[in-house]
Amino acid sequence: MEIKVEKGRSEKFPCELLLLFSFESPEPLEGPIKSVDLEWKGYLSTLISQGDFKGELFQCRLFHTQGALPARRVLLTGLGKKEEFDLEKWRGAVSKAGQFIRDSGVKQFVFQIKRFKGLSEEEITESFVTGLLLGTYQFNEFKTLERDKIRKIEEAALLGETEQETSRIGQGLERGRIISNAVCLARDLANAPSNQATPNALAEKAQEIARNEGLGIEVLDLSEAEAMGMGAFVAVAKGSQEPAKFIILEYNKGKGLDTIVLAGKGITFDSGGISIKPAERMEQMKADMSGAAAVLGAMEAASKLQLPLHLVGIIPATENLPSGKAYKPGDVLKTLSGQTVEVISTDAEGRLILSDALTYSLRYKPKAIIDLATLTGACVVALGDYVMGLFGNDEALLKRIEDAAAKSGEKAWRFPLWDEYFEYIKSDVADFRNVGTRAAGAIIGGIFLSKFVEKTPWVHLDIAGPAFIEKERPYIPKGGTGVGVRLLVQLLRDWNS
């Protein structure tokens, strides 16, 4: 979809379709649907009176405008109530609005974007470009049959009265874009099935945008990482056929900046290993590298964006399969650290392959490490798939978490890491297992990642929930979400303000 930023006024702007949105009635009409109103001779207001349209949150009308004005179509989309108002809530409504348009065939519409409850022009742009392009996102990839039937709007106009009006306007929407096209990044990896996301697949992804973004990569195959001493990721790895990779993407590297590092859990599959999963949902299990995708997506963006900061991105990329090399429960394993590992389980491997993963961050020296996994199962019956679990070793890192959680709409909530839960994971054999008994499932996975990052500030967001999902919702179309993208990106821009 092409967006572009147009000087006019939506009552005088000749189009396909003009769109409009208003708060829940009794509120007065304020802003371009106010204007449009008075062109058009009370008519929307008329039937707003007359009950015709509410106002409800995500309602949609279209009407036809009969020559009226110079939009052959308006489409009225409700706020719902204006107190409760916030970005999360216009997001929703403006992917609404861009599906209905999508789905009834419509090609081009025009809306104006005004100043409204405080917000800012970029603001609101932001976000009005966020709703839409993330509304009406589709994975069609691979499917062949009926393609002309595939409704897209090809085209958006966003109006300004004046040039400086204009010029936030496109500011804003750079940024929207640029943070969208990140999370699609997410979604589409997370969606592709895992004979086409495999590692090798994800080091080219990383290397494309190493190329484009100007960025710093270095891509270990399992030799090297075997040699390197990362035992906790080749046991996993050596259980598949394709061949793993230890991806690093930096950028910014050498400049005196704040180093952040991003890691994220990069298991192309998941079959749970000689721990076989039940058969039931395992195709789900291509999904396994969302916490990859969406360090690849925000490594992305933020170069874009531009943001003043050293970033590290670490993808530990692999399957985990069954096969006579496969690791065993059982066995004990070496990792980059030092420490020793029991396996009970090989379907817990996403915390292995991590933990040499934060070890190899250590040597950047960073100011924090976020890391991001489809780590537990634990997690979701704790919190379902609309919130991501958070733990982590500081305060002020987990504040700045969740202050970047709600702006982005991103939910996390906080996990305690209490010395006690150490307890469940002690080992007879090694310095610690990987899995506990059945209890703490979610905060277990946190213990034991947190014995890899030492006295670094560090944060661990468990995404297992709303990575993948099977109902959608207004702006999150069903499969892969792309979570943490947001998140991140928003985190990064506030670090230093």
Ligand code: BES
Contents of the next structure:
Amino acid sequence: MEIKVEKGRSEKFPCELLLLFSFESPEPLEGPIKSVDLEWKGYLSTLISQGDFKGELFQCRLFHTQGALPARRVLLTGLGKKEEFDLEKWRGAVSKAGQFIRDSGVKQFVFQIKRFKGLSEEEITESFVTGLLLGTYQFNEFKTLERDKIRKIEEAALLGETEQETSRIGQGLERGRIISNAVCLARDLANAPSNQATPNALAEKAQEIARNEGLGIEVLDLSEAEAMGMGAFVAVAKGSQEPAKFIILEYNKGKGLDTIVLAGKGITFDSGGISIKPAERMEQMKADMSGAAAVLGAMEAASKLQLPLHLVGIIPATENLPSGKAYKPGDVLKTLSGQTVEVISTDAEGRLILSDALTYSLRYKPKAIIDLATLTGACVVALGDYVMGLFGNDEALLKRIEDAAAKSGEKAWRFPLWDEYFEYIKSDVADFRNVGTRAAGAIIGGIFLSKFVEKTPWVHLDIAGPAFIEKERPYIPKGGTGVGVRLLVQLLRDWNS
Ligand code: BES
Ligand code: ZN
Ligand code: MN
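Alternative state: the form predicted together with this ligand, after the form predicted alone:
The next block holds the full complex; its first chain is the one shown before.
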């Protein structure tokens, strides 16, 4: 979809469809919808007063103007109760309107951006674009039948009245587009099957981003990782024939900037290994690299937004499969940190590959490490699929994440990491076991990871719930969600303020 900014007023603007929003009645009409109503001789206010459009949240109704306006059609979309309105509802309402327009087969529409409810043109536009692009996302790369039935909006025009407005709208548009494209990149990777989105494909994607954005990149193969001492990552990778990759992507806007490491779990398929998973829903384990996908998306967006930071993205990428070469329960692994781990379950592989990634990240002496991982089913049991688990060792960093979560609409909920939980992963033969009890499973995953960051401020986001969803949300279609990208980008944008 092409989105452009134009100068004009919606009641005077010729187009296929004019998009209008209204709060739930009995709110008086204000802004562009009021001007359109005047031009249309009170048609809309009559309609609303007669109870034919109530403005309930996400309600959509399409009208033909029959020459009464330069626009051929008008789509009214409800914003719900005015006092309950926020940017999250706005993204949802825009998405619902976009889906309605797309599914009606209309190819072009216009919307006038006006500041309201204390929000700037930039904010309104950024969230408009985000809601529109994320809500109309489709993954149909592998559909070959009836491709002619795939519908797409071709063009959206955002109207500003003055030079000042159009320039602010342009900035909001650019940011919204960059962030949405990054989320869609992560969604594409999570939705892609594991025979396409292999560790090598992740490395190639990272290379492509590095090329386009001028980032530094290094991709270690298994023998290099082994030579370096990454015993945990190597153990997990050994069972697969698909070459594993340890990917390091680096963005540096200048000297002396804060260094932040983003580490993402890149299990391109998790069968559980020798501790094999039940078959039911195992196909969803193609999305076990959603943490890695979020890191790639966030790195791309940070670079395109030219954020003043030094960012390092670290992605251990491999499959977790059973085979004659696979690691086994009872094996003792020597991690890159030198600490040893007794394998209890080969299905607790995420924390193993991340332990080496976290240790590796310490060489950058970062101000903060943030890891994202579809780490535990226990986190899904605890929080469901709306919310990610939040764990960390640094109050200030945790607070920053919570602020970014609230702003971006990607919810994160804090778990404790008290020392007492460490009891669960003590081993008789090694420094730690990779599994504790079923109880507090998500926390135990976090405790395990905490042993590999030394004193560095660190946060772990368990995205097992929200990474892949079975039921769509207002602006998140079902399947891979790209969760984490928007939270990370918000965090990084606000980092120096
Ligand atoms: N990738 C899974 C976690 C997961 C489960 C993600 C459901 C998304 C949806 C992870 O590698 C795993 O298997 N974790 C185990 C840990 C256990 C053995 C301690 C789990 O949650 O059962
Ligand atoms: Zn896994
Ligand atoms: Mn697993």
